[in-house]
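Shown here is one chain on its own, the form predicted on its own, set out as structure tokens.
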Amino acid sequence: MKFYVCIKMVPDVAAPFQIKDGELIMDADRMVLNAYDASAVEEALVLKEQHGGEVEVVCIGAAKASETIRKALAMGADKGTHITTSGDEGFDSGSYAAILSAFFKDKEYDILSLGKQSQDTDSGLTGSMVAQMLDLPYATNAVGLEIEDGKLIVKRQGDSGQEMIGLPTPCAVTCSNDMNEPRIPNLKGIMASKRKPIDTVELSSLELSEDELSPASKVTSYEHKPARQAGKKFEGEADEVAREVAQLLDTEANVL
């Protein structure tokens, strides 16, 4: 089976970080493999060792995202592709969704996988643009994958409960980072990751149009979140507390 899977190179967002003058700004020297993607590439390692097969990553980035690519071939990854970017155009899920169906429109595969989300934005959307733009059936939210009869059985966190969907191939999945514990590289694999091939296309090539590739949403500015009230406290006997609380609730939060 052929595994695709598309991660990206995000800020680490356990390192610090500062708002100033509306901009955000983080370590450029710590950027990891964002963790849902990592979830994607375990779940497509432990299928390709059940099933068989070749898994392929596919990042999108400048020149540094070629460290990215090279931590999901220490795990396992048989080949890693870099779409390269300056890095500086200011893409948005509409953005990167372009660019990867561009990318996949000949290509031949079993499962296109990617996390659900970034860690820098959490913004959610491109799995489902991808899918949409490929015409793929398509899955979110997996905590558990599994290949039965050539469908891939998506086990899916609902809104109230888990769900069980089969999907014929070829077909888009995004993972929660819940499904799996990702492995840590050992010695063995990265010495072997030096040795895997990595493509590089660039983005010209894909032949997107401007407005394809114009985001659609743009940041403005940040800001951090107003600190909270202090809450009130009440004293008193329980009946007249009460009477106080939801005269309050009354006419100062017109919740009642």
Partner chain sequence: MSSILTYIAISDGKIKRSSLEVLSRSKAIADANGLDCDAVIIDANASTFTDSVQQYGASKIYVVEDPIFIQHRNTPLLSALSKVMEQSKPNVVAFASTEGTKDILGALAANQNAGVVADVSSFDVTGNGVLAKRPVMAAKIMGNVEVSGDTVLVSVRSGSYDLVESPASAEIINIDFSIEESDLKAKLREIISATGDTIDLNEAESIVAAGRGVKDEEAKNLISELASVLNAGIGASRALTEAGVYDPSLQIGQTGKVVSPQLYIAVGISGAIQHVAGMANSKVIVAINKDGDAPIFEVADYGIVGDLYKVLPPFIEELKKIKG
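We call the rigid core the largest set of C-alpha positions that still match within 1.5 Å between the two forms. Residue numbers count along the first chain shown, from 1. Note that this is a predicted model, so its numbers are computed, not measured. First, how it differs from the form predicted in complex with the partner chain.
- After superposition on the rigid core, the Cα atom of Gly231 is displaced by 2 Å or more between these two forms.
For comparison with the form predicted on its own, kindly provide the form predicted in complex with the partner chain.
Left out here are the partners and the other molecules; the chain alone remains.
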């Protein structure tokens, strides 16, 4: 089985930030491999261990994004492709999906795996866009993957239950972080990753340019959320405070 896993470098949502005149300012060094993509890489590695094959990761981004490719290679991916951009193009999911589908158009693979969403924007659009553009059968929000008779069996989390879906290959799937705990690269993996190949691809070689990929959606500004009123903390004898809060929910908050 040939796996391609699309991985993205995203800002660490736990890092400190500021909003100044509507602009989000944060430390450009606090970038991480999108958690959902790390799960997609992990799952591809497990399936490769079970069934054989190859895991290749693809990342679109500025020079720094190659660090996430190294991370995936250190986890155990076999090779990487870095599709380079200037980094200040303001791409949205539609732009990335257009690039990814141009890249995959003439590639051979069995399973195209993506994260279910970017953890900074929570958009969750790229996966099904790419599937549509490449006319692939797909499933989103996978919480478990298996291979059976050359088919990908996806367990996806739906609204009220889980759905088991059989997909013929080639197919696309988007992964939830609920499917596994991504491995932490060990020293051996890190050393080995240095010898693994990373191909660099320019947008022009995909017959694309940053201008024509200009995003349909733009973030015009960021703002703080209306802060929640700081509440009351009740410490002391459990029986007393429990009863007091129950009373307040009735008489003060009026939610009973």
